[in-house]
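Next up: just one chain, as structure tokens, the form predicted on its own.
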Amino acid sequence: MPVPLVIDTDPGIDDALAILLALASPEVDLRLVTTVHGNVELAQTTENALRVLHLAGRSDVPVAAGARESLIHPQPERAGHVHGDAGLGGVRLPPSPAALDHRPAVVALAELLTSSPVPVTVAAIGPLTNIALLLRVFPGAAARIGRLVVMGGSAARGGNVTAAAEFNVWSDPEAAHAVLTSTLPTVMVGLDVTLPTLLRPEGIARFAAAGPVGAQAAAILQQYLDVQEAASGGAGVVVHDALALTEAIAPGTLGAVRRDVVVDTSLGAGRGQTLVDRRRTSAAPTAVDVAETVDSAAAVEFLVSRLAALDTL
């Protein structure tokens, strides 16, 4: 029986691929998409989520809009220079015929969690504002999360938006700290495993040739390719969120170690850094399963083969 899945997201190029990956995976049943501020403004992330679902013929999946800003301090800047001003790399997908769910994201998520007869996996691939609010407002519902897979942070590789911080955590460090020090069963998929996992041009060509959905996915990626080409020497593109979704869909894809994790919430140069205690494993109830190893070739093949199959579903 497929595992119920919620994606909390800020589309975003790699978020769009992650949503498509979930839709192509029979192991999970995507029950809800909740949106959050992050790569672009909330109104745009929400519209992008609706359009990506429509692209894949899944406008039946409800989309609920969440936090438009971080908990305490405003997010210093968006990531339009990476994802394009509208978030999908300059691609204008057709509008969805589906209406936005009238419930706030946290309410929609709480109601799904409390009504589900089986544990729900939540993949949080944007800033963690919605999940932190769920913990505060609906703690009983949050406790029913079967597994929380977070794309964010870094144990040993430093940051990608500052020298210390990864973008999703840096966008709302207070929310990330609340989530990563909670007792939720959490897997942290950070830069340690995403940066070595490159989607190469030949892989993109495979799903681009599979049909119109794959072709649109490849077109969305073009902005990412242009931005990351210099950094990778043209070797490929890092799709952070799709790797987190791979772990959500197929638990154990990544080698993880239980660690204590806190987040720097100061206003200095270290703001947003995930401080992972790598001296020892942890048995604390607040410990996080920190992804530290990855079979990059297998992970990329999983993504490419699933995206290539989208047009046959």
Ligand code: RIB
Second form
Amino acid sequence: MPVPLVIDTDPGIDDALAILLALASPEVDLRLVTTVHGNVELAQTTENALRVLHLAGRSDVPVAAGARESLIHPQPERAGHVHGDAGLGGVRLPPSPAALDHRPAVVALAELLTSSPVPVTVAAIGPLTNIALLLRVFPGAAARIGRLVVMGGSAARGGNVTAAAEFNVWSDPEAAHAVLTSTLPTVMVGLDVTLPTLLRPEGIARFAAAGPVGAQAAAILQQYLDVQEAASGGAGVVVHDALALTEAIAPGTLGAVRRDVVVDTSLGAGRGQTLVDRRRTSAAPTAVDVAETVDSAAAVEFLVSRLAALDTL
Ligand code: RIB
Ligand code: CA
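And the form predicted in complex with this ligand, for comparison with the form predicted on its own?
In what comes next, the whole complex appears, and the chain from above leads the way.
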């Protein structure tokens, strides 16, 4: 029986790959996509989510828009220079025929959690504003989350948007702190495991050649590849969110340790840093399963083989 899945997202190039991966994975049933501010403005992340679902022939999946801004302090800057001004690497996908769900994201998520007879997996691959709001507005619904898989933070790899902070956490540190110190069953998929997991050109070529949907996925990825190769010189691209969805789809893909995690919500240079206590394994109910090890080759093969099957769905 496929596990019900919700993706909370800020598409976003790697978000788009993550959504497509979920649609190509029989282990999960994508029941709802909720959108949040982040890589680009909310209106654009929402439009992108609708169009990515339509690309894969799944405009039946409801999309509900969430927070347009972070909880307390305005998010300093978007990531158009990485994801393209419209968020999908310059690719203009055809518009979806589906209308946006009329409910706010937090309401749609709460209603799905409350009505589901089985635990729901939530993959949060953007700033955690919507999840923090769910905790505060619908705590009973939040408690029904079976697994929360968060792409965000870093235990020992520093930051990617500042020296200290990873982008999703940095975009709303107060929300991230509320979520990562809650009692939700949370897996933190941070830079420690995403940065070593490179999708290489030969892998991209496999799904690019598989059919029109795979070809569009590769086209969306191209700007990410160009930007990251220019930055690191490495022959490959880090698809952070796709690794988080791999863990959501195949629990245990990543090696995780239960750690106490807090977030620096100061306004100084450390803002948005996830402070992971790696001195010990934590037994606290607020502990987070922090992903610390990954078989990168296996994770990339999982992603490529599924994306290459997109056109056979
Ligand atoms: O730091 C990587 C994260 O920031 C990913 O979710 C990417 O989409 C960006 O939002
Ligand atoms: Ca994202």
